[in-house]
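What follows is one chain in structure tokens, specifically the form predicted alone.
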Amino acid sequence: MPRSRRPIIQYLTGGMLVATVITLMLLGLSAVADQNEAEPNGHDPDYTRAGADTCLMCHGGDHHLLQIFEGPHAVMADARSPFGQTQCEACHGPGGDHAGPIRIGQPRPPMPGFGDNALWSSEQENQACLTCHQGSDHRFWEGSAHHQYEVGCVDCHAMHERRDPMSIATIQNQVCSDCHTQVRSETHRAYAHPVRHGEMACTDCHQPHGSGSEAMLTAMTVNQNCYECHAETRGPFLWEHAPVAEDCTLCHQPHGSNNPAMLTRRAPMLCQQCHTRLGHAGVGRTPDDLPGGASPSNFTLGQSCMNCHSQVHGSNHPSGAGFLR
């Protein structure tokens, strides 16, 4: 890699003025005129001499691109930032061939990475990002579901914007749902977490860069994930409901359901998957066992088992073995 390059000029915050663009072009032309001079310190000739000034000769009129100067990737005083190193080429690769002179009618060579007809593969582009973003939340990227499906960093993130859209809940959820269409349909059911309203983001529960747990959850288990918001169900309880302690999704559908409380089935059918109806006749399993001939419980039929067993997640009451109190 070449040595760090200090910027020639400072860039304005917000929209670029016409005079600024003209100044950048003049500085870039001056840099091109000096291309035949010897470069000190053994600078790699594949990299441009003037860095971003050379790039802005052609790309200086793109307001969307210039927003990079208002974000963290263009902090020139930070050596960890691309602009504290080789500027545009820190991410896009050496641009000497792309910015150099070409013959009339000859196509301009593409930049190595990130762009139309880029030479790098998705894996190489990801490695360019991971050169800096190799923190604790990326340590499970290798082998993760997104890595196996060859999802690239730029498929979700945008570096040239003032703020990464993935940090905005509504935009992040839309990006995720573009691929996870089944989850998107579940979030639009009658009872769901407020994902579609932007009050929750997918990353509140999932780690898209990979994790050590199932479904790339942020916590090690499903229950630990749920307890981060639903702490009242954590326990420990004197009388513990076994499926609650085992897995919340045995009863709840986390992305959304058409049953109250996002239950997988309505009570009493949900409860009767595990519990016998002895003494609590509800909806019959056969035509001979429908309400009428027997003595079905109006409480069970009218609302649900939770009409009496209100402490279904567990109870600390001395007489709470039946989760009644």
The other form holds:
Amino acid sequence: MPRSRRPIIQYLTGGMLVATVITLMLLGLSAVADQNEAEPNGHDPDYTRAGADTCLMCHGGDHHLLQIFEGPHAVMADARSPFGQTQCEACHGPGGDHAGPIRIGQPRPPMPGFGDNALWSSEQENQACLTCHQGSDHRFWEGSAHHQYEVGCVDCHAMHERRDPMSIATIQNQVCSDCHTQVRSETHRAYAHPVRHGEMACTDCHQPHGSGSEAMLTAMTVNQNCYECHAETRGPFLWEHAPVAEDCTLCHQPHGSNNPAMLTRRAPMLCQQCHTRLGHAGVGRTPDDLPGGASPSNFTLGQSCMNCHSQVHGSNHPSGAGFLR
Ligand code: HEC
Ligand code: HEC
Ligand code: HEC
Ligand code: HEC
Ligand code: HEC
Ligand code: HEC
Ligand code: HEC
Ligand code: HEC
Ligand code: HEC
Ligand code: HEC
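Output the structure of the form predicted together with heme C; the preceding block shows the form predicted alone.
The complete assembly is shown below, putting the previous chain first.
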């Protein structure tokens, strides 16, 4: 097991860090020499002795990497944080080999995890994250669609950035849509949830780490998901319209559609998937009866069926059985 770390990083900010990094780089050679003395074969397969201080001797000049010091992963005082443990190596795995001395011309051994030449599989990389992130939000990860299709934590998250990109709606929607191109095109249709403007995020409805429900929704069912924001459609209604209580997606396409109100089809076809005109009270009063009536159906004008059945989601009117009021 790794030993405790010298708490140097804790006190560093901005310019100080750069200055210290340069100093450390100058000291670098002697540090490597020390190691050689301690390990006669020059080989330390385990963790480095000085943790991040060793890594930063070579990597400290990369400002992109240093952004990690502004996030929750670099809190030395927090024993749950990587920097309260083995620092860089809490994620990247033991770096003794990689950070150790090498002969001229010899390639530097790669780090175990996270890098173009990393040794770990995506699954092993995920496990490194999951050692710390086992909370309730992650209990459905195993077996989730993303896990099954080998989408890794770092396909979505980035660690060396000032702020987790997933917490910024526009970036999140972008990253998700890069893989889910069909969904992207749906959210660009004429009638859609305001996802493309970043006013809503995929995570308003989905739990990307997996959930107990279909399509990894945040709620247990599609309807409960929709009720979170459209409570008025929940009822209870005196006169309930069966498909509404069953599944909103029988009529609505949640990502967007070219039909008003994100309907899967326009009325009357929408309604006629389930209802027939036969015996309908309106049939006797079709435009055929009107002077010069052009259309054979009274259902094709304007709001179609909703001209009369305006309360499609259900009615609380005593005589609202037909959803007319
Ligand atoms: C003596 C210098 C040196 C030290 C010390 C060092 N590295 Fe490296 N590291 C390198 C070099 C050089 C590369 C690029 C290797 C290559 O591209 O083949 C590299 C590459 C990496 C990569 C992979 C980058 C990629 O895109 O594949 C990671 C991750 C990494 N180092 C992490 C660490 C960590 C963590 C530590 C501390 C435990 C550390 N390094 C210590 C020199 C060092
Ligand atoms: C919380 C986990 C975590 C910690 C702690 C961490 N890294 Fe990383 N690192 C990653 C991941 C994940 C990647 C892959 C690229 C990404 O998502 O940013 C990465 C990428 C890298 C890379 C190569 C790719 C690049 O962006 O240049 C280097 C080098 C590196 N880390 C070095 C370090 C060093 C040095 C430290 C300690 C100061 C450190 N890392 C601490 C998770 C971590
Ligand atoms: C050694 C433990 C440890 C490891 C390993 C670790 N994390 Fe964390 N992570 C934490 C702690 C602690 C927090 C802060 C949690 C809090 O404040 O509630 C955190 C926060 C986060 C956050 C929230 C980001 C934010 O800016 O608020 C994300 C996302 C995250 N980790 C992803 C990852 C990923 C992906 C990996 C693997 C590359 C990883 N973590 C590895 C301990 C760890
Ligand atoms: C498909 C993309 C995706 C994948 C894969 C993914 N995440 Fe996330 N993660 C997100 C999004 C989106 C959020 C929500 C961010 C927000 O709203 O702040 C999040 C939030 C988090 C958070 C902070 C909130 C929380 O749930 O505690 C942590 C920690 C985290 N993820 C860790 C992980 C780990 C560990 C893995 C791999 C086992 C992983 N994530 C895989 C997209 C993803
Ligand atoms: C690296 C590519 C990739 C990224 C990034 C990605 N996904 Fe996925 N996602 C997949 C794959 C692959 C599947 C499984 C095959 C499928 O259903 O298309 C999947 C499946 C899903 C499913 C369907 C789950 C099911 O049970 O049917 C949802 C919902 C989903 N992803 C949401 C998201 C969200 C939200 C994000 C962003 C936070 C995201 N995805 C980011 C690749 C990705
Ligand atoms: C308003 C809620 C909502 C938002 C926002 C949302 N989704 Fe969905 N998504 C759903 C529902 C509900 C389903 C299930 C559809 C069904 O059962 O027909 C679904 C299904 C999916 C599926 C499974 C395949 C499919 O198309 O049926 C994927 C993948 C997906 N969503 C990705 C995303 C991505 C990526 C985003 C963000 C760009 C996103 N969703 C935003 C509600 C939403
Ligand atoms: C996180 C909140 C949220 C959730 C969850 C949600 N919606 Fe919405 N919904 C909105 C917002 C915001 C609008 C846009 C309202 C506006 O533009 O005035 C909207 C608009 C709509 C519209 C009207 C579009 C129009 O053209 O008038 C329909 C239909 C709709 N949502 C259906 C659904 C369905 C079905 C679900 C469940 C799959 C759902 N919503 C889940 C927030 C949500
Ligand atoms: C039987 C088909 C059907 C089902 C099922 C259905 N809706 Fe609708 N919904 C409609 C129609 C039709 C409209 C357009 C109403 C209009 O144009 O007057 C609409 C409009 C909406 C609107 C836009 C604002 C409004 O009230 O006019 C929202 C939001 C909405 N529905 C949410 C939902 C939610 C949430 C569910 C599930 C609980 C749901 N709908 C189930 C047919 C349906
Ligand atoms: C997915 C199938 C489905 C769709 C689509 C659908 N309905 Fe229904 N509707 C039903 C069912 C099931 C009932 C309950 C029938 C019963 O109780 O005999 C019902 C009942 C009704 C009733 C009351 C019937 C009665 O006997 O009092 C009206 C009116 C109605 N629907 C109108 C519409 C309109 C208008 C639309 C289009 C906006 C529509 N429906 C779309 C399945 C559907
Ligand atoms: C001109 C107004 C009007 C239009 C347009 C209309 N309806 Fe009706 N509908 C009625 C009236 C009135 C009733 C009888 C209601 C009652 O008995 O309470 C009725 C009854 C119904 C019933 C209950 C069963 C029945 O036959 O009595 C259903 C189902 C129904 N309509 C569906 C539809 C559908 C689907 C459309 C569009 C294709 C539609 N209606 C268009 C006025 C209309």
